[in-house]
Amino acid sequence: MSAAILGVGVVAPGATDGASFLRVLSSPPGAPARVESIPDTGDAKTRRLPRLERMALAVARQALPQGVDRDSLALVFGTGYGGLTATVEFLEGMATRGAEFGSPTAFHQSVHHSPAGQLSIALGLRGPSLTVSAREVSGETAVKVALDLLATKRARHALVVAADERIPALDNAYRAFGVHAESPGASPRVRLEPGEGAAALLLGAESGPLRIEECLLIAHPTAPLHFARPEVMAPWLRAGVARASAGASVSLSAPSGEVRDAEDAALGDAVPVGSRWVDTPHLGFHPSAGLIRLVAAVLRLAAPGECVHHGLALGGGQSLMRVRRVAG
């Protein structure tokens, strides 16, 4: 099913909304950093929420226009890691002081569906609420779930939010597994710079000039810390581009230099080099980066056109999405 895109929101390193995000993407990339500024409304309760949930709430507010019926609005929250800060706090408390000192607050903030509950409370959402986690295609999977809700008429509108955070413990884990960009001897194919951020899309069953026209998820048998091999990844990417209209742009996943080379080889001459976007160096590698890159594609489509969004996850996951803006 296709769906209209009615609103977007984004918080990323150096960006607090769509306009600043486009400025960041138009500048040379630096080392992906943490999100330094998270918009809020000055509500003291909001400021006490964990960082992950404040990022999620900020982008949800950006994507929600006034007048949307929140009693029936579906919420789909995607995250790969969940509340890492709370998880580390809970586990370190138990490890250093004993199980009886595990923080109940940190525990409930560490579960993946905690942000969906906080979003529902803060925004007054009373429709279906789901949380999905699918490694580095968590954002794309959340979109697929939202499209299914719209197709089955469980909701007329669906708010898709994805968020993940970067903390020192995550960097240490990447180093321990030898996939951090700084890891000595890391394979060029899996040399990753972690990042963080959040994005949101408001989708509707009605017609509109800006639409998601395809959302395809593919699984390939692959080792946990490897991406899909070029020979199995490439045919799906080429087929997705072939289904797009002439002159479509492509947002490459490009989590590493070798993967970008494989994506470029798969596209060949079918897509001009100038129409291939690579946003990962600005965002870093994290499970919600796919939805942030999709918001980037939406923001770039100020004029009629089409973009094919390619996503990859460690362990063999692959996604393809098409976004189109039509005249009128």
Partner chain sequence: MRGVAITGVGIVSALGSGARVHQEALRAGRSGLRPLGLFSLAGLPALPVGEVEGASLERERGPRCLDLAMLAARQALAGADFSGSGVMALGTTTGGILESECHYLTHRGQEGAEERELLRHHSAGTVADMLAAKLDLSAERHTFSTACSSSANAVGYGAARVEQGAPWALVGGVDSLCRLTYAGFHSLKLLASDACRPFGRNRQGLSLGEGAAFLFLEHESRARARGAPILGYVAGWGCSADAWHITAPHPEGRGAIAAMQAALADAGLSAEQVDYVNAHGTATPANDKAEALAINAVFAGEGPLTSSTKGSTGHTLGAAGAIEAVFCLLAMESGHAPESVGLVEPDPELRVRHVPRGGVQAPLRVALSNSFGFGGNNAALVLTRSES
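Complement to the form predicted alone: the form predicted together with the partner chain:
Only a single chain is listed, so you will not see partners or other molecules.
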């Protein structure tokens, strides 16, 4: 199944839309931090939403043009951790105020599907509405599900949104496992730099010059909190590149130096070094970074060309997508 890409949206550290995102990508990567500014329409109701939901709403609005039938539009939301701020807030409330005084607002915001519900309400979306979670390939998984909704004619258009937030508790968790970039003694090759952000794509069943030609997912049985071993991951990546046209670029997952080396080794001479895009240092490591990298690929494909997008997740998940722009 392939689909036309009809709109994109992005919010990332230093970027509030596609244009500012391209500027971030063209600059040397700094340590990604939090998203400083989340664009909104100024209404008070939206501003009261938690950050995760405001990021999701901002990118959805960017990707969604006027004229799309919202009554039948499918929404697929991808997130690794959902409303983590709300979860921690609820647990803190239980610990400090007592279980009988839990916050009902924090409770419903802790549900992974809460952002999708808020998007439906804010944008009037009444079609199929799904939330998927697959650690660091959550966004890619959302794309796959959206393509299947289009293929089975459950929708003619599908809005894919992914969002994840960086919070101190998650940073502390990476530190506890000794893989945080700021952890004393963490090996530079395995350390991860956490980040946050959101991205959106509007996909359609119609024809169009810019398309997702392929989206494949595999999950290798792997120990928890480990990536798939190089010898397991590499054949899949090589096969994906072999299916692409000559001269295609590759967007590497590259969550750490060690994994990037494994991806480079897997590609060997098949893809010139100059055609390998390494965007994760700009975005940070988080479950929605894959969809943000896909938006980066779409923005770079201003002229005819093709990109193979590779994703890897803790727990053994792996994804491959091919995005192509043709003349016309």
